[in-house]
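Coming up is one lone chain in structure tokens, specifically the form predicted alone.
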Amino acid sequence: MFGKKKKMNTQDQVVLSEQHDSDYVLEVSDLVVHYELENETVEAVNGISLRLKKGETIGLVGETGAGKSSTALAILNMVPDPPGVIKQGTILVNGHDMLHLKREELEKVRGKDISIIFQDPMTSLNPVMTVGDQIAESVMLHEPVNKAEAMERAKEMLELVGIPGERAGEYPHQFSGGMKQRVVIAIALSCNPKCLLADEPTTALDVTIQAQVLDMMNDLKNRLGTSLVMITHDLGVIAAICDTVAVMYAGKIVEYGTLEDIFNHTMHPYTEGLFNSLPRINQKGSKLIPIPGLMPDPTKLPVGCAFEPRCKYATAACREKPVENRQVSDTHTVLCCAYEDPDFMLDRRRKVTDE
């Protein structure tokens, strides 16, 4: 299950991390993946840029379908092929070219420089293996270890996410749902990674056992070093855990920047829609306020900003030309034409401004 990959001369080819001397362990460039179906084309991700240093936590944050699952398949090499194909882009993991490894070497990577926790712990274990069994496995592919300091390696990773490590004999169905995911956490982190990719780890679990996993998450990614892409649409999660924010739609990252710049500095129209569609526990009685319509159809996206059909402030020059992105400090970025305009603000700014 890999993406195809387009076609790069030689010396355009980035490869392995012998020369790796950057202070950043995963880096994107331009990253574009389409799913070519028989008769339509999914633009799933459209030309996005990242880059996360060492024992930074960034989110990317968005409605379901603006791309935030597939830019993760797409960073470890997985989209599924077909109909999945990475048109374009550069993927860099811990100096690593993702997409030009060989199989076996990406095999190594992945586990090993790179790893992913996927937001269904019931469909990620395997049902018939014990749980001390399938973290084992995962140490055996990476570590110069035999079965026996493999099976001592799983019981410690247990007790590391707060799990006794006798039960590392015991099957998936004995555990709860919060017990999975811990499970699921302590396969991913069973080698250390440099990087670690979370896919929206806390949807499947309630209220309180979300804010367990998401404390015990933070401490290991303190406490172990490791960057972390917390990929998610809930922007509590991202208050709680993030350093950085991208706010993914349709594909593209439309906002860019610190905690503080995308909270108290909002931008983007579609940035503002989030935060107006969250309740407010200090002004009882208020309405939420919803994101009028859907997200285009990623088949058809338009010219220009694909947000314009939502967007309260859209011009006519919304649909006209594609939309270039602005820098708006050394850590902020936006994706929106109104700005052109310099008197141009948010009714969210203006609020923040006029109190």
Given for the second form:
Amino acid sequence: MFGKKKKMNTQDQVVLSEQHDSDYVLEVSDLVVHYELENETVEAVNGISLRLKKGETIGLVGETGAGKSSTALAILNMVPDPPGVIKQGTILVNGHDMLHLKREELEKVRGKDISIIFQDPMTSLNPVMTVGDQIAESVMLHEPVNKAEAMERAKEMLELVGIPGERAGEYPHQFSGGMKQRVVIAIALSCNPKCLLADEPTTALDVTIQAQVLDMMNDLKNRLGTSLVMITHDLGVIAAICDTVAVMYAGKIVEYGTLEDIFNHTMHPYTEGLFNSLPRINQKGSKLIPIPGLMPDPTKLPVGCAFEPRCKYATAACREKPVENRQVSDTHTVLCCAYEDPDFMLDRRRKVTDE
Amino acid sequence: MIRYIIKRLLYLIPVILCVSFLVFALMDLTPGSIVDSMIPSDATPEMKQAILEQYDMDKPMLYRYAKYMYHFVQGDLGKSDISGESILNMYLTRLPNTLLLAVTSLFIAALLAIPMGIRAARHAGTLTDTLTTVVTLIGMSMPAFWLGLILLFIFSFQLRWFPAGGNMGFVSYILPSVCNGLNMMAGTTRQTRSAMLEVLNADFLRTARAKGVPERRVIWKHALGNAMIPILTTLGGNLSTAMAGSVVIESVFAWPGVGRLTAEAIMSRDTKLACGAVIMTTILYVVMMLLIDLAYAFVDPRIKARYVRAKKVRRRAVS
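Okay, that is the form predicted alone; can I get the form predicted in complex with its partner chain now?
Complete assembly follows, chain above in first position.
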């Protein structure tokens, strides 16, 4: 059953990579994802554009419900339908137009050109298949190898993520949470994908394991030259491994820039809020400043700025008209109308300048 | 694992005791007995007494039961009171007919039910799902004897495609298997549907799709593999029941199986034969259920691990 597909796959691969001459491994432009329920529409992603070069890492930050996971699923064209609908946008993964590929072609791109690590390792593995089989399955689908070779490869992948190869014959229930996440990572990396999506890969793990898994991912990424989309709500994770950061709020990227841009030249009030709600070890007794309020109801998004009700800099103008994206520098954009006033500066920046 | 098997087989002892006692008691409670037809109307009291004594009918039921069990524990099921044949032989010559019919019925049921159940689950809430529900409801609520009669009427008497009864080779299997299979199919379809519904939203299917597994394989390998336990339970229960011999189906199709043997024994008041057949069927049923339980371990490694773990814990407790 696999024999025929393998051949087609390698041929396609050659043709497609010849066609593909762009620098970018992943290009998402103007992506809109809605969930159309019976009596309301959840506007999860509202016009997102991202670009990722080979070997680069981009971080998608934002609180729960910001549309990060929907973006990731949309990139794989795996938004659960119904109720999810990709309303508009284009997604190019290594030159493949993900939204217009046929199902069989899509199946060839998934796992081979792009793969994903899901949030919860406990439920992400098939409980009735050995971990070795689960890794080997991916290899056999995308590469012209037989079962024994695929199994060898699976063992190598396990070793790569720090699990002894002999454990390939064991089932997921015989592994701990952190180990399972390593297996999930091994599956995702088994065919050397050009691009890896990591959807909060460390959220379900305890803190000591988080650091280990992150280190390992960073190391593998550098070794294999994979581009990485790191989805997280943890700015610490972002600081540790990302080159570029996109801060998401209510389905939009509110601030986009290099790590330096976002951390040292913060422009958006929401990004500032995220930093203020981080504990600071070196300032004992300093209180955390949470962002007041909640994310707006994604079924009733306002016309104006979605962050306006929670923003301490908000003016009447913010509420009334749609916000335009503002290019601050070559690498840095922000979605905030406060900058129409040329003297406007966030408190965080002011403090830095004062000091 | 072996301890578990032995434990399960030991449960057979009380079950056999209960079942055989019930058969004896019920046969005794129903009016009339085997000797009634043997005693001529002009028999002298002495003749009558002699016949009664020959069959121990002058003694209490418990005496006959104890005597029967005494022979049974020595591995002797005795001889039929009517034909004088060995009961074990009678049973074993009929058994292959029943077993083969059970297997063909199961095949029909599984081949229909699993694809239908999967389809219904994947299109839950749509017309396909509703139609499947209707079909299974019809299948469930149609009594086997009625369906059997209808099938016989159409395909044997009207169209003359299949023989109306008895076992005359392959063609004879078709009608009873279909009749039996349709009844099994209904429950299995419902079970497959609900088991698949539970699995279809599982995260590991998303993982499989994300690594490029073709949809067909996602459903038939990843999803079905995890939905197999409840399906296996239903199919296994059906198989065990069918192997025990369906009295109704075998009677309708004049099928020379163990179900009909039991029915005939009861009709002719042959208590020993009835009891022997029921005991054999009980053993068969319990062993089948045990085999199904053991099959779980092969379907789900977590259950296998439980057997192994239980063993380890026990060892640790001993040392």
